[in-house]
Amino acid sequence: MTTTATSEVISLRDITKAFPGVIANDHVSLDIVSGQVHCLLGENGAGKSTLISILAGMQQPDSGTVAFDGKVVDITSPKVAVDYGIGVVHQHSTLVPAFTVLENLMLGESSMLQNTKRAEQRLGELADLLGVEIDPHALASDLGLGQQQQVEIAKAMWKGSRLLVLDEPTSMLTPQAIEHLGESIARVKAQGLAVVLITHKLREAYAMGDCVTILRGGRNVGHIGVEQLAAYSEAEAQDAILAAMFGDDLAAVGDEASDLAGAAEATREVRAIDFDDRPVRLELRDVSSRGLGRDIEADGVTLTVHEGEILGIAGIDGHGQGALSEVVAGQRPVASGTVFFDGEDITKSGVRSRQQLGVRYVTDDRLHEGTVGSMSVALNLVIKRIGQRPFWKSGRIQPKAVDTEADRLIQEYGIRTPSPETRAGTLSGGNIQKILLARELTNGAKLVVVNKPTYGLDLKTVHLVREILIDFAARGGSVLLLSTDLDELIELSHRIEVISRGSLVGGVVNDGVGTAEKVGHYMTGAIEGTD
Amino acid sequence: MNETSTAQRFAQGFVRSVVPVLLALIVSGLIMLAIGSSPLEFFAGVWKYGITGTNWQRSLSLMAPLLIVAIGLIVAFRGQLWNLGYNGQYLLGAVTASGLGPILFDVLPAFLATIVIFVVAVLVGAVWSLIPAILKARYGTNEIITSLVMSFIAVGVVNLLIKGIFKDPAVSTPQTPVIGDDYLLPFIPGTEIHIGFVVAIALAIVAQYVLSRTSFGLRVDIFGASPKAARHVGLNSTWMVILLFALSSGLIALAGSVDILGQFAYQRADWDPRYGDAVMPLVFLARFRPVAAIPFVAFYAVLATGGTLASQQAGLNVDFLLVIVGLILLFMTITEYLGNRRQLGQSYLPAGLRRTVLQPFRKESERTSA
Ligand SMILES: Nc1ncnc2c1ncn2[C@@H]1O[C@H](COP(=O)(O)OP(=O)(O)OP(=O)(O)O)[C@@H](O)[C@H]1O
Ligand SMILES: [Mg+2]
């Protein structure tokens, strides 16, 4: 470890934290040095968020210590963490949507008299430091994800002067926003703060990090120091990280590992199909949606998905993907237009009858919409079949049948959970996503709508999810894949349509080189055309 | 959670429910001392007038309306719908019995008239809840405010009825005619506990079963946990809000009619026992489980039955009972907070203190940090 006289070391020693059925952190020790970006990598459930929630004072370790330059401190509450200058940007947004930027930032302010002027000044300083522009009076809900994140960072650094922790900050961002974030992180680092960056993307770890620590099963299984990382080429660094991350499992991931790591250029991985032989499974004719919220509605969407086809929908996040998925799933009313499924008009039918026809929906809001966190994994696996046999008989739940089905799906999809009775909300992101896929793809699924299926998932799980979708299509299932990840769309889709402001603005058949350019062309065209 | 923690969880639930009650009793004792009354005398009085002799039968009779109100609250609260219009709903049910009773018992066999009264009471309660329910379902209006407002209106309407068409012309005070003993709910043989008590216990068991074992109960829980998830699994949330509100309000109105036909036999204007105010903390203590509410309601029924006389003897105002209920609520919040801290692995002791205390017991290696 390089420690110069001026730089401070935050050292975690033998941090251990157990939850019922899992040891989330198992004697983890690591040093975080000011003026450096320390990347934390590891599979879903490796214990990354738990470790930083201990740093943030949200959880107390069962044993182990945190010390600043050798002096042991007790971070007993989030407030204490803030007082020590530790700021955390959590995996899931913590902004209050109905509040303005400034109000959100001043939430943590303890003095009775909130000094708006000083707050504005502080925001100005932070904006300068981060190299961004933030309107203090904009409503948080009106900001794009990238901007929201800038506010979150400003909030974390509001009183912070020691350590900035970013938990998977890039998983929902566009490439441009990620670039901005990188610049901001570099500036924070130059100020002499220590930065901890959690990510699943090796490319980012290499580009932004000064050193890397890898967690697996709650243990620190590998560290690449500053000199070593600087000496490595990108490929070498990746190999070292992958080896530590997956250990013996690496073989199972195989060649795909480097592919997933984002090193190679994306190519289509599904078998080509001949559209003419394939009956149309889903057809939308000039469909517009009508919701209650403020998000963008689907506007005059016409599309078809064939049997065995994966139709990709590309677009910047928040351009009506949610509305389109919900219209197909039956969760959002159709204002005009018609929806056909296997030739039958289903415009008027609701979620449950569509579900029985074989229309399924894997939502992007896994935590609050896709699962009920306070209920067991087993119940979550049958939650879309409430009242149906064999799980319910004349309205009565049949625990045996539910358990059998849960065991089967947990086995088949490799859901890692201490038991079927564990509350779903305590599982890691990847395993929650597996619950959704298992539930939606079972029992006669014909068409599945998947919205951003792999964000926040580790490499292996990303791979698994994509395999599951490819497999489903190969067996004749149809997939409507909405994603902001162009590489993912190119790998999986037979055709790609581009969505912008709720309308489809162009389509590309994914049959060789140049798809990315063509899709990119439609996306920029749409943006320039409307902005 | 796995099997090993089931017993633990049960113990935890027990602690979290019973500790606040004990603390509230202790602190209320201290308050009594402070204001110069004797807590011993008071609690002895509660015991004497609430349990000894045949007094326990009066306590159980009081349990009937309390428990039915509790079940009504639980049904709404499980779905995260805060029906606070219980006082008005209760009085509407009561006035259905006290107003229709004297008319119906003249023309119908008692059994049939009783059934008709119960059904009408439930319907009146359900209909009264439609306005807050529809406002909530369609426009997201806060149901706490609308149900409270509807409750105020109901209290007014009930008084108008008692002073108007339901008034007993034979007496000068505004009250309904007294229903003859022959028409009231029968007693459980050998006791003076009316069968409303049995009805209440049966309702608690049925509600417990429906809420925890059936598809309907699961739907309510999903709806309560996350409206977004409810929409995702295809629940009709408009219907759900209306149904839960109607059930809740209907049950509370039923409690009112059971109370009149079982206990009071007539109703005076401006009479309002406000059972819901006392029951509400109890349903939180029971964690919205109907069967678990039974012991808490029993506890309160004894306290209320015995406490009325006991507080007079100890020189206290009857309102002191509500102080005890308030203290239960307060300590419940505190135990809950500490319980959550524990669940997060946070200690009751500040970490610094804990480490210093534990230091001598640690292994050498753990003691040094750097
Ligand atoms: N509050 C909790 N109660 C029970 N188990 C928990 C709790 N929080 C985390 N866990 C468990 O601890 C383990 C580590 O979780 P953690 O969230 O730290 O993983 P992670 O590395 O951040 O994963 P991801 O990449 O999916 O965010 C997981 O098995 C998870 O199920
Ligand atoms: Mg995490």
Ligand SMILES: Nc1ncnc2c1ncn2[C@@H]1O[C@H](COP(=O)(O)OP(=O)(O)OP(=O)(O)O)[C@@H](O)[C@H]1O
The other form holds:
Amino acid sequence: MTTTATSEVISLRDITKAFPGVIANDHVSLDIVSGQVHCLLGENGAGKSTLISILAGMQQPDSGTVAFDGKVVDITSPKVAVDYGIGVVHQHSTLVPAFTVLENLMLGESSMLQNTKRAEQRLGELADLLGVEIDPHALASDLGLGQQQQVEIAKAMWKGSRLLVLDEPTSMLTPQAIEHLGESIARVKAQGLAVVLITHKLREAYAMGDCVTILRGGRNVGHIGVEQLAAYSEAEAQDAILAAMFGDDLAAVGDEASDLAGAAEATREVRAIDFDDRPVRLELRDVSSRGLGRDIEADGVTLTVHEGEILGIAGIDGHGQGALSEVVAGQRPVASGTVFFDGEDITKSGVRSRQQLGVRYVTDDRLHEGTVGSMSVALNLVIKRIGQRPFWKSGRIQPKAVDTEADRLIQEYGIRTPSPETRAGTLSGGNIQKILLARELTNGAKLVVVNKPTYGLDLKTVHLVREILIDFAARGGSVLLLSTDLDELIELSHRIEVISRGSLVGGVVNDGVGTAEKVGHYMTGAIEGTD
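Having seen the form predicted together with the named molecule, please provide the structure of the form predicted on its own.
What follows is just the one chain, with no partners and no other molecules.
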């Protein structure tokens, strides 16, 4: 797959970096070669982010060396990394929304500020290299996510890069944008640049990568070289990567691991179900929300969720998903329109009233909004039942009842904690998410609103969380699923609606026939209306 003669650009040898209580990188060695895409895979906590931070000059290793073409260098700051030609495109946009594309690219460039024409010329060169059109005078806030990513790549290459690092670049892109990104990566590679692609999707590693390195527990546990990866079938590459990622735990993950990693299209056959004969659990009629700061508000949203249905909401992050979820949960006031639950008008009902009816909310801010980190796991599991028997009596907490309920939920939801008395904030993100699900899906839950339920979780926990939601729906519960992961929406949802700037712009029945492409068209504005 390599199109140019190759030579080592960067060699990392025995990189070790420790933080209090954890060794993030443990004698990691790898070579990054010009004209190649080097995929870096591993679960959360495997050490990928720390390794990239060292390359970007944001962290310095405790031991080990970084060398360019055999010459050891010290990357002591981000500026030094840029001077060496290392550009990093982070997972979340770093563009200033109120600035134009050119203004974003010229930030910190005092010499460029004196020569806008030269800056426009440089942008034109980069746009030609990437094979895209970039309007230098467009506001960053007006760009689609795929366009923003192209600008981020141009920004990373602004001074001329030898190495381009892409951190989970497809996590929130439409299928069309992913295809364009792949074309741009191929063009960059053909010019002799080295590319490091961090991804959790095995299909992308196989399709875009020339070689793959797998990290686990801070160590390099596997490497598939250029010739070996080219010789593998996709299934063989997938098996080799999964074996390295999970080791002895692979059997416990099950056959679903490949789907979770994006190795194949979701094949669950329960998605296309006729809900016409099932009761409507949630209905929003022309609902708009009332402002909280600079958030994009829900604007004229009309939707229904039936008993036993998972309705997915797709869209670029920050386009009103938070407002929509909080309106349904009762945390954000309705400016106009009506909210019905089981046929009852609950527009003016508060959070507690809706909880008693069976409306529950799992926030995407697990640690700060979803839990009280300083409180025990046990108390977090029952915190929304304060004042209720048997956990409270005569204004006093009943520890035995709390512990009994906590033990039951810990076991049922597989929450890994040293004890129920452990502070919730000390647990991993996956176990904190299990606390939220255990708390919200019990005690009469009928509808759960979940916002980005698997974001930032390892593959095993992703699988568990998704199965919990599927099981809840199979037992008659309803799910309003907001996610920026299109693969997740396709795997879980019966129907998918697309939100843009606070409004629903189109919907798709998830019947397995071109669902991703249809959703992608709605997200990019290529088609309008509802199927």
